[in-house]
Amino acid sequence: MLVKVLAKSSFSSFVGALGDYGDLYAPVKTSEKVHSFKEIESLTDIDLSYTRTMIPPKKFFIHPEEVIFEFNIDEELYIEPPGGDERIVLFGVHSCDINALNLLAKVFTEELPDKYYLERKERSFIVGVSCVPDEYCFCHSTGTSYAQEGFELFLHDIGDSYFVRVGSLKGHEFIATHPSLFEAAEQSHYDSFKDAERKMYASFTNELEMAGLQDLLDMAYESEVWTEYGDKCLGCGSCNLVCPRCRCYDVEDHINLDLNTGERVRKWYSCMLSEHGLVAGGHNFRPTARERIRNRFNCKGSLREDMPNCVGCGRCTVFCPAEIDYVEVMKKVRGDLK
């Protein structure tokens, strides 16, 4: 992996160069407790000291709601919306979210490739940034506190400079196009990088033992844990909407008053909503909150894509209006808490 050093004195020039690639999105503080990836108009808008955004950056690749095609039944016409050509730069993405995007890439590009995802990923440029965990982060436990791939450039704060890892061909091309922004990495920079990583790992206070978790979830199928937290759950689906690895969506046909034309819409969906398990004939195969919360935790604990389906970002705990703590539930499943 190619490594470079970016002096913080060159930061504004670096951001300007990123803006030349495409529309620049970065974490912006939108309220006292919430950050969001928003389009940047001024350098002062960027807040790299954030811990997490409410909505993860997956929103740029799988839109919360989008028209798949318009249709005319009589004429048997199906018209897809024109493909976009806008390029975007996601600046300030944390390792957990990059690893979440890596899982979504497996879901949406391998067995049944999703052209919308592929087109948007091709037109994107992802710049990762190191972070400082808070009391809700447990990405070190899930092995997602470090991103090995899935980015163009990754910046690690080492004091007066950023230690820059280059992770893709687009990243190499950016370095080659802007050589004056970067310096060669020396041994002192490598030492600072390793020291910063050690300090970050040592700062984690929230942990979850992952070994054997899939079997323990299976054994806990009839556990009273699900009743305890099912009774607390409001069934709002917030945990799914803020999760960077939830990938469920619903498809609806919106038919116009002529009963002939309309549009097919895809939108994010939540397994915590009561109608999620409703099928033809009125049967609901997951009618209670107990069953739905058990399903969600089994899904998050799975290794269906050969990687944890949870990246330890803490969003579901932070933004749950019922204050259900993900790690607390899993520790009760393990028997670590009573």
Contents of the next structure:
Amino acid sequence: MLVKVLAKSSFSSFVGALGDYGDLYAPVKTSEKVHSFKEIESLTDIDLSYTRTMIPPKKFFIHPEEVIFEFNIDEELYIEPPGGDERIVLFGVHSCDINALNLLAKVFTEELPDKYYLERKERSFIVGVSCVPDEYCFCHSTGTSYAQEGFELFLHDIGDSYFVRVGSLKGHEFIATHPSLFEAAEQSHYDSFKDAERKMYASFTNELEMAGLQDLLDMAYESEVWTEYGDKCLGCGSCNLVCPRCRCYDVEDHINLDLNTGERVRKWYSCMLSEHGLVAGGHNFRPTARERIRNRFNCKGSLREDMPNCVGCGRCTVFCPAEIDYVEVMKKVRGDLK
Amino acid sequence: MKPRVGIFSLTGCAGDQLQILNMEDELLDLVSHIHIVDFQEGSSYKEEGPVDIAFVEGSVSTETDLKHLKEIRERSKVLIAFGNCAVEGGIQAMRNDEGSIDERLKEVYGVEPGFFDARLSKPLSEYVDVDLDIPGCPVEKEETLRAITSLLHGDTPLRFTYPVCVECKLNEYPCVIIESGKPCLGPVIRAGCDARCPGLGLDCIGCRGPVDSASGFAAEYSMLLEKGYSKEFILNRLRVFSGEVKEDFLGGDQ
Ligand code: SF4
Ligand code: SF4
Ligand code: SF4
Ligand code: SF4
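Alt. form predicted together with the partner chain, vs. the form predicted on its own above:
Let's see the whole complex now, leading with the same chain.
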């Protein structure tokens, strides 16, 4: 992997150069407890000290709600909305979210490619930034505290400068076209990088043992834990909607008053909602909150493409209005907590 | 032949009928697709005979309402409970568990039973089969239009089966429970308003009535208790638009 060094004094020129690639989006504080990836007008809006946004960056690839095609019945027309050509830079993405996007990309672009995801991925430039975990982060447990791929550039804070890893062809091109921004990395920078990583790793206070979790979830099928938390759960769906690795969506058809034209809309959905398990004929596979919460935790604790469906970002705990703590539930499943 | 549509009113504020009149951009298109046989708030014109789609607003609060409702059901193919009063009984149902109507009339007006033509306020479904409910106080124009369009096209209209929180999250609104401990009812209230109140930083007071899966009510109740709200405050709040929220309703998994 190519590595470079970016002096913090060059930070504003660097961000300016990113803006040449496309519209710049970065974390902005939008309320007391919420950060959001927003389009950046001025450098001072960017808050790189954020821990997590409420809505993860998946929103740029699978929009929360979007028209996937329009139709005209008489003319037998099926019209996909034009992809557009705006390019975007996602600046300040953390490792957990990059790892989450890597799984989404597999799901949405490999077996049954989603053209919208593919196009948007093609037209995006992801810049990762190192972070400091808070009491809800447990990405070191899920193996997602370090992003090996899925970004163009990754900036690690090493004091006066950033240690920059280059992760893609687009990243290499950026370096090549902006040579004056970067310095060569030397041994002292490697050392600072390793120190910073070690420090980050040592600062985790939350932890979840992952070994055997899938089997332990199986064994907990009839556990009281699902009743305990099912009773507490409001069924609001927030935990899924803020999860960077959740990818369920709903599809609705809307017909216009001419009774001829209309559109199909796709929007994010949640397995904590009662209709998620409802099938034709009226049978519901998961009619109670207890069954729905068990299903969610089983999904989260299982593997997809050899990756767990949870990247340890802590969002579902922080943004659950009922204060249901993901790690606490899993610890009860494991028997580590009574 | 154009479908025959009736827009009827029982006890309520007529706000749901008004929402139809408020569809200013679509109204002309709409009336070119349907034949309106009854629409009190729009016209004095009335027609007898069968109705393909009946919108019924208001709750059943009088003997006259009940008779009217049964007649409407009799002549209609599809009957839609239109607005919170028709779906849940409305604000006028919030004290239904506090004594009989006769006791209350005596207490408030000092009159003997039968003096007024009054009953306990109930939703339409208490007395007749309801084919579709469009909630809200008042109903949302877009949901109403979509329901009509679906019916005209021969589809089953979509219903919102999930709570306000979903729309709140899709809009990236900060959660007012988490931000400031406000007693938001969004987790148990039917979506469809695009999380209007949380979008303004306000807690949802539940004007669209309870979401289908009522299991969250008990959890909402305990959550608000834990946040320090009193039992009376929570019950009153839940009752405003959610019909007869009974205490045992708050205890069970449904
Ligand atoms: S399950 Fe929770 S902690 Fe895990 S990735 Fe999803 S939101 Fe983050
Ligand atoms: S966010 Fe919490 S209350 Fe809402 S569905 Fe998830 S676990 Fe239940
Ligand atoms: S503000 Fe209300 S509606 Fe929005 S997520 Fe929080 S509880 Fe749900
Ligand atoms: S947020 Fe709640 S009170 Fe506000 S419009 Fe929606 S359902 Fe009604």
